[in-house]
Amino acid sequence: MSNTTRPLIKPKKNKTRIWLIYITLALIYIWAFSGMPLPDVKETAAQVSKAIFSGIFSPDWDYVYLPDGEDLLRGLLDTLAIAILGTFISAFLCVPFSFLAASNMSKGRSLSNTGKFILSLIRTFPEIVMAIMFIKAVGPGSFAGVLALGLHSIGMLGKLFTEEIESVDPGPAEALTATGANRLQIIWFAILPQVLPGFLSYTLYRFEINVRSASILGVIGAGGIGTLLIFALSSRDWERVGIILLGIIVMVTFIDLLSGYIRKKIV
């Protein structure tokens, strides 16, 4: 017997189908962009763009610290304080809603659905919308940013905490129930030890997000480094814009690395 292997022949139908998909996508993009009006480019666009890039890549190092006024360090510390307070408030206030929304903790399905609906309703509104509402209520500043981040994070952290509670091992709770423990004792000795590492990990992860959000909220007047950034942009002080952006990058990167290291140790 001769061992002859026939060469594999690739079906042409697949190639034809792939080319038809590519051509269809290309036609859709051409049709979509053909209806867009061409933007009017000003004569000074090249000069302004050159000034922006030259300023951003040659930052104002003297603005890092000013003894008699607002500077980069004060703005970053303000942003960090807003993120810490917002995360701290939400981490405590979302716990009751999380136990209410957890299906294995609520006595009835209606209570669980009500808790989940409340958490969904809270996280429906973005931080920037809540910040605008709180600015109208309490005035511009860091306090409005803390309230906006704290309230929005209740919905986000509450959802994660609820999933963590629903995934616990029911064995310890059933053992305590058999010994006659009440509901508070079951939660304290059987549920919390299981969910606490997850709670801390999710809180640190949310803190990372809140640091970025706090930097953005200042643009609309909710305090933090964003306020200094919008002032520098308004005055076209591109060297100052460059040092502010550099400070935000360094702060966010450092917090991400530190938070990731702590979360690995916890989990």
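Since this is a predicted model, take the numbers as computed values, not measurements. Residue numbers count along the first chain shown, from 1. Throughout, rigid core stands for the largest set of C-alpha atoms superposing within 1.5 Å between the two forms. First, how it differs from the form predicted together with its partner chain.
Once both forms are overlaid on the rigid core, the distance between the two CA positions of residue 249 between these two forms is under 2 angstroms.
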Given for the second form:
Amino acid sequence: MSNTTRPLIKPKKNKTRIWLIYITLALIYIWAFSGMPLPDVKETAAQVSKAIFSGIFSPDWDYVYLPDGEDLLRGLLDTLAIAILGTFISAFLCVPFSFLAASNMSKGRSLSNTGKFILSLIRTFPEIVMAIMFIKAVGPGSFAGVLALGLHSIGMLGKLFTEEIESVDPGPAEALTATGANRLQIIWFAILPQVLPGFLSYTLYRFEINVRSASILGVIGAGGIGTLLIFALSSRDWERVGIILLGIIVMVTFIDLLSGYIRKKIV
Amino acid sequence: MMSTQPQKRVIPEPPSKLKTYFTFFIILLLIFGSAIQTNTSITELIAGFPNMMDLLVQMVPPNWSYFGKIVPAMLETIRMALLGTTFGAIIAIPIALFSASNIVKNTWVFYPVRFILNLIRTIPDLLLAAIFVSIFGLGPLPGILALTIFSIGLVAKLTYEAIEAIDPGPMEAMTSVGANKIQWIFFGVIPQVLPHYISYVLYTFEVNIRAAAVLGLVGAGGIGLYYDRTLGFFEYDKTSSIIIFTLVVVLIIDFISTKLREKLI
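Coords for the form predicted together with its partner chain, given the form predicted on its own:
First the chain shown before, then all remaining chains and molecules of the complex.
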């Protein structure tokens, strides 16, 4: 009885909309490509890239440790120190911000919205520019990098911390309120134990990012391994570039592994 | 039975705090070590604070007439981000397929590919740009290349994780009707992953716009070049107009991209 061989009707697609998307995309790409000048590659490009590659595969091992002055290990140590201190400062400073921005902690929507706005403002401000400003204040060197990372990381850490605080179980806080605890006691005994593992995990995650950022900061003179890389590049010492790149890769990979292991244990 | 014996109240001993103290000690040690290594001094910060305030005060009325001058550089920044993201996203497709353990079942293939992917992601984009500048010379080309490599790392990683999370049902059905590997990928994998992939590409584009805005600091094209120029000549009002312009563009692109991504998934 039933017509089992009835052909399936294909779902109708909105053809015009799809074409509109395609045409918009095509226009965007035509604009993008037409504005690009034809790449005029230097004749030395192949030579230089070959030199860098051979530099990576036959690094300047002597550079790892020099008894006097700037070598790879000291550069990496400097980078790590900038990342550690910057992360610590921001983790410390962003706690009040995140309690202010969390909608279940601060009274009134306007207060928490203000906190969130401040955090997103800090987040969108490029950290390199922040570092340039700190260099103007405290002079070039690692300290400027520490301050830039410490201030910039507040933006992202504050946002993550805020979300962590907003997702706590209200039960313990209510129980404490019922027994007559004051606000500080509630935060200390009900909120902090719940959010602390999350805070630590996010701080470690930000530390991973900061290790990468700290290796960039040297490009503009804010200390760390970046300065050495720029020196090696400008003096065309490709073997040195190779060992510095290798050093950065090993350090970042190691930090990622270590931090990932600790984070798995915490949560 | 139980009530016959007098119950002895045993107060459990609190767990040892040794580990906590030890952790705190190590963290303190790390912080002090870092402070010494980086020559941190609060006095220097306090001494330098007026300098910074001075800088901020000089930035305050942004030089609005400067906007006209930096529009071409801003457009170049957007172009660089767009092209870098596109090239990176295209190259990321085969890499993502080769590093997904449910597509390539051979451990000897996907582990090495993932390892290379991880290596790519360890090098920050600004350093890549600095290296490419010394290879190809100044201009937007090294910037695009650096963004391409950075995008490969990000898109491929996110995409292969999405591929590994897909529903195996359609693929099993296709295998049972005798589809080959290519058909399998085209009709089984891609329809499931495509929305995620496009969303990740848009996200990468957002990240790349921010990155492209500072690549000019090492001579790789875009608006970053003007930071150097204006700061070098102490024209802080112009610097602040660059910052404001960049922020506005980044926020607009973030907004559009977020709206598109919400529609996709």
